[in-house]
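Next up: a single chain in structure tokens, the form predicted alone.
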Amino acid sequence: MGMSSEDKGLQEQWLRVSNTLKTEIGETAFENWVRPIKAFDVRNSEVRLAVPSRFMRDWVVANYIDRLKDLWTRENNVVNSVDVIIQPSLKNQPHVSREYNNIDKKNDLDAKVVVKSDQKEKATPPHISDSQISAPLDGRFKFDQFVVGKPNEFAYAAARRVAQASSVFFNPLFLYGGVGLGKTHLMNAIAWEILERDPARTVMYLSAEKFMYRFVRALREKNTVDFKEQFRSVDVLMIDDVQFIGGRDATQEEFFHTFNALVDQGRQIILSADKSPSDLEGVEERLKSRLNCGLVADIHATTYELRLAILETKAEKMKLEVPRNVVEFLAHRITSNVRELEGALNRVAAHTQLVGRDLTLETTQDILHDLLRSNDRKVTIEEIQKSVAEHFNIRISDMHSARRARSVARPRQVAMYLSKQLTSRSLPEIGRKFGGRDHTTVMHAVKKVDELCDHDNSFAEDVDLLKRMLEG
């Protein structure tokens, strides 16, 4: 049967959308993450895209979903949302395997994850020998492209030391931190460095999800011997998102034995997770103990200074002139993670270049309105009371007490004023949070603080500092 006109139209739209995205994100990222996507169908103003695994779905949603929606809405104004579904059968379709072949032909180092061959006498070429196991490396994620600051300097130093060591240095190296703070970047960078220093070393880099999938398949096919050989014959084993093995007893058991076998052979293990080994849920104590026995390095949330440096570095790499006030605005407002921060700059750059608008603060706010709204921090009255009490060196209990001494009453009024400014709570609700006070007391506090700010610069600076601290 031929393709229906509706299907043909969908595929033509997807071709235009994906080609535009390709120009924005570059060849390597496109080949790794966008080419395997299949445009599935359109239902009730929603485009459904299919990908072969949950790992790929999570990556596409985290990095490209907003831009895909914008591009598709431009193609078809009926579309107002994009959904990404998992369709495992795509793994066996030609266009997915061709993705890896293209990487290999274009540049061996673009996908240089090597798995030892079962036939030892045959030399293994320096590329992915089984794209079903090892993930392709991202060419953007190297050490020289990692911006270092106080929140990540220890993890960065540990990663470099392991990557440059000719023998096992820390075993395992365990990197942990929140989403989008740089764990995957460091993992890729380690693999790149190891392979560039010694192409003969065999490195396997994959997600914990892929490890589980391979193990379950080996059990089902009664082929665990080959599974063990594949995973225990590498020089360096790197597994991302180890937290996903929590609660899966059989997988944990196999992972534990694989871990021990590699350590006993003096092979390097590098792991990442969103929590420290001790805090992983559903993980056996003996495995936690093993994970803790090497070097554990955490990546903290970014600081304003680090976010500023990341944006400046990325803008320079993109050869993009970004006004200082725009860079500072993004660094202040996009605080959730580095991935979102870089994505915001990509969106602004792409929009201004494609539409021809000047890159200004107003343009930035307009383009990123949805992202800025989701990053607006929801400040609570309790947080305000705590910050004000600490600033004025009084007890939090004084916020609720009947004490009327100025040393207590003035900070309490400031806290009421900030609660009115920074939360959506009504005056009676705010009053109740301050020891059951009447709404007129809150109104008086707001008026009093406004008057003091007008006549006392020092007091106004204190209030402004507290406001900025709570907002940012």
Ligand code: ADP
The other form holds:
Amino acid sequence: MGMSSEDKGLQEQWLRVSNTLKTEIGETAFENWVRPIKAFDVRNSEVRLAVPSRFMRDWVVANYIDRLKDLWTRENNVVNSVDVIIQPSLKNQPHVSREYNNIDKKNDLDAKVVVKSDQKEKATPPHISDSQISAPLDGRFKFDQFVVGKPNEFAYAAARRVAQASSVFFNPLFLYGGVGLGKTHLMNAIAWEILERDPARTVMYLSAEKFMYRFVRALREKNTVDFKEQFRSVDVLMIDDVQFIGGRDATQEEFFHTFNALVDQGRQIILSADKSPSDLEGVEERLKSRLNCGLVADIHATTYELRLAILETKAEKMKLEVPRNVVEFLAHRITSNVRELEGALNRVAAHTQLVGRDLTLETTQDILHDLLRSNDRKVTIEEIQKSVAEHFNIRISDMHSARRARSVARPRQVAMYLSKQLTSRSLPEIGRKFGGRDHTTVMHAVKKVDELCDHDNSFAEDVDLLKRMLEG
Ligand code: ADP
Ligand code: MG
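Form predicted alone already given; the form predicted in complex with adenosine-5'-diphosphate follows:
All chains and molecules follow, beginning with the one already shown.
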């Protein structure tokens, strides 16, 4: 069968559109979701794309349809809409990935569940019927209690979007960040908001550990069918701290299937972890790539401004008058995470109320002396410069000077390297402390010292010695 010129044009347009999309969504998502799509035909001003299953169609429509339309309109301004149709015969085409076929088989197995959930839609409002599995939500963790700043604004916006959406946009939403930065808070807030908007929806929130525990118990009691049913009948499944699933193969396998089954049915999944999907240890590649297919949002370490804002908000809520210098002091000194910051404020509040002391900078330092000491042990860039200068026998001022002789340039690089290693300062901040150098200079220094350490044993020893001295 020959190709009409119209069809040839269509295929060429699809090639360009899909290539652009590939650069935007990445290789994995492309292989999973876009590669199996066929450009079917153009009718009037609508392009029709064909996919092998309903599941695929739902996914493509939920995730890519707007972008596809935009790209296509740019290719061919006659086109003003893109539709996705189902063509089961595409299943047997060689370009459909194996992984994808597996999902499809699952789809059939889960047909029963789909029917059940459709019936459920209006009849029952049992969102807490799953409460023996779902952890109770924390009443303090709502959106209005969450202070938004640069480090968390993206995660916050994503969480809000998912909470407010009436259809599934990103699946899963994957939140990640270090401890105490608000992941659990955001997940709870999403659950609260979803239930406030529609109490009939079933939301299940639990830790990955609990998920594993339930699974292992179900295995022991030979009751995995019920286990599966419980998870697969929710509208929104949230699993907190999924890094704990790493390495446990059976649980991971079950998680993967539960995950796929829920996605199949258009249910929302929200996950959190302390690392990005790609960095999760002991997690299978296929699961990683599936996790990467939704929206991945990270919460960065707090900034001074965010810590200030959080302290002010919390103090206000506690109806606690905190002098400005105390707030600033705490924001400066308790930098590890929000949980510690909160803890410090609570301690100061409790203490001053119980003992009836005035809340001053002095009492704060007094009350928090142990906490501050542990935050104290951090080395400053100035100390590093001083020790390195002494060690190499150069003047401290040479740390800031423009001199480029190797006898001063090398020690300067070592000091930059150690500043990067031992402090939490950013590259630009470090550059500034070294006579206003550019961050790329610091980056270069870090790389250079790493290289030298690899090739020169005595140099490596010097650096190591300095490091230990500064840390100790
Ligand atoms: P994670 O789950 O990331 O370890 P949590 O969500 O448990 O962290 O947060 C730790 C504590 O800090 C909680 O009490 C939470 O309410 C609080 N917290 C974290 N981030 C914020 C924020 N941006 N605004 C207000 N409180 C926050
Ligand atoms: Mg948490």
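Numbering follows the first chain given and starts at 1. From a predicted model like this one, the values you see are computed outputs, not experimental measurements. Between two forms, the rigid core is the largest collection of C-alphas that superpose within 1.5 Å.
For residue 174, a C-alpha deviation below 2 angstroms is recorded between these two forms after rigid-core alignment. Core-aligned CA deviation for residue 361 between these two forms: less than 2 Å. In a rigid-core overlay of the protein, residue 398 has its C-alpha displaced by at least 2 Å between these two forms. Here the rigid core is superposed, and residue 64 then shows its C-alpha moved by 45.2 angstrom between these two forms.
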